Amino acid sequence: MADELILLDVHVSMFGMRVRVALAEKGIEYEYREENLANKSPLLLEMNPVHKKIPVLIHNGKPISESLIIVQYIDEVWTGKSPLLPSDPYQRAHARFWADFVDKKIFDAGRRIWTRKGEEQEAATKELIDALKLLEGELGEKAYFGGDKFGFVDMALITFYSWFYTYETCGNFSVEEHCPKLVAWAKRCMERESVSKSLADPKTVYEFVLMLKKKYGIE
């Protein structure tokens, strides 16, 4: 019997994009269902009753939540093509460390750039740039974070590339000016069909953020 796969997601979510990239890398077919987070579907509430968040991958009726956990699950279940994590235990732990760093540092600082003003926004912008510089240092002269192959850390970070335009526009700065090698890496990743077809358009993300700012009275 063929696997039944359903992805509950939101198009502009950097977390959902990770799962889409992973599924594309593996060449796995699935049913995509766009969620409205202002009116969450009964299926989402049933499948992720703890956090009630996207993305959720439903595999033969069983839900898996949290993007990095889903990506690891995909890698463990579909082992035949494009390994996403290194086989060496130390390298695997190292990749998980940096993916966790992305979640802890990039998302929070980025969110504060578009939800805050003045000194708070300036502090968030500095925090984001400092975190991106650390990631650029980890990348070094490598093509990808894991070496010559696109992998787990690349997948964790590249989806934020869709949000760089929003961060830059709201915070009035340029990522490329501060981290040129990281932007070159992002452009390299975008040459992969799995990435380019899975990431939301930066202008669409910005329009979504403007809608949220208006809705919540953030000017």
Contents of the next structure:
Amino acid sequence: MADELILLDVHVSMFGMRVRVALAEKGIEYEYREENLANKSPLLLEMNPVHKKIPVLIHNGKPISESLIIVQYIDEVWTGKSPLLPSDPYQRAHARFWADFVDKKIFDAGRRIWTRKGEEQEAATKELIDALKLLEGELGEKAYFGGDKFGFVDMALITFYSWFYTYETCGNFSVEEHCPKLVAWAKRCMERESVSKSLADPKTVYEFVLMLKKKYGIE
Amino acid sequence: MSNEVVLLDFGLSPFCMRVRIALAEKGVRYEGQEEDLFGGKSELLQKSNPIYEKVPVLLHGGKPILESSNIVYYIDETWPSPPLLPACSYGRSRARFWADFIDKKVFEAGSAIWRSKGDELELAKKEFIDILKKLEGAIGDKDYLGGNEFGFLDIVLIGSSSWFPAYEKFGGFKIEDECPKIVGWMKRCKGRESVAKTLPDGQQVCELVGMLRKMHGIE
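Can you give me the structure for the form predicted together with its partner chain, which would complement the form predicted on its own we have just seen?
Complete assembly follows, chain above in first position.
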């Protein structure tokens, strides 16, 4: 039976991008459906009733939600090509820890940079830079977080690269100035076709944010 | 490599309980080191978990594994018998989804109860019950969260449920009135040796939370 794969997603979502990168790494074909979060489709509400969020991967009618959980599922089902997680249990635990760190520390601080002003915005900028510095420390001299190979943690973080321009413009700072090694890593990842084809253009992300700011009256 | 297993622990932490139950289920021998979270964290804890300085930390052959759900995954992968997670990839993705839901929602919602008064408290209780009802939906007609056998998800939630007596006491409500299925499930889990030996007395938890309330200036 041919696999039916549908991805419910939003083009600028850094979480959705992770799934797109994973599917591209594995060379898997799927149907992409863009959601309008202001008017969620009945399918999205049916497939993720608990959170009503994207991305959702629907595999032969069965939904998988939460981007890092989807990536792990993809890795377990399509084992033939490009392993995304290490096989050693300790290395896997290490990878999960850092991917979870990205989820806990980057999104929220980043969001506050473009939604707040003044002291709150400055505090959020500091938080983001501190978190990126910790990640830079974890990367060390390695080509990728996984070592020689692009892997799970690289996938978890690289999709935020498309949002750096938005954070930098709204927060008036430069990521490269604080974390040059991390930016070098990001450019290395962007040389991979799976990444460059899956990430949204940073200017598109910025325009999306400007539209949201106008819509919700955020200055 | 030494195979010594050490757990940096705190008896009343619901997150540490998960790890103790998992180790008991697998029959793994380990050395437990109780941390004094209020008096002063050990050097070993600070060195093993420099980013969060939190328990639990599992040290296996000296290498640290962090974050309770992550540790339980590691335990299941390292000591495969008896298995805690389902064998099939889809079942595993559902287990990870609900573990993530429990991690994100239960402790925080419970904390909101003992930290609040008046209208805020009523809202906190409603939110908490809504979360438990979603978990009751996940149990369905089954005996356990994962199916007909006690497993990973039950371990994740049963630790958190040890604090329910404190939420009931300080919130002035009975969970059984609204969520009898969850209470039935709790009783079933407590029939298991690994759980019965690990879960503390409700009174001890109430005393700890009473102390936390004083520390937060709530009366």
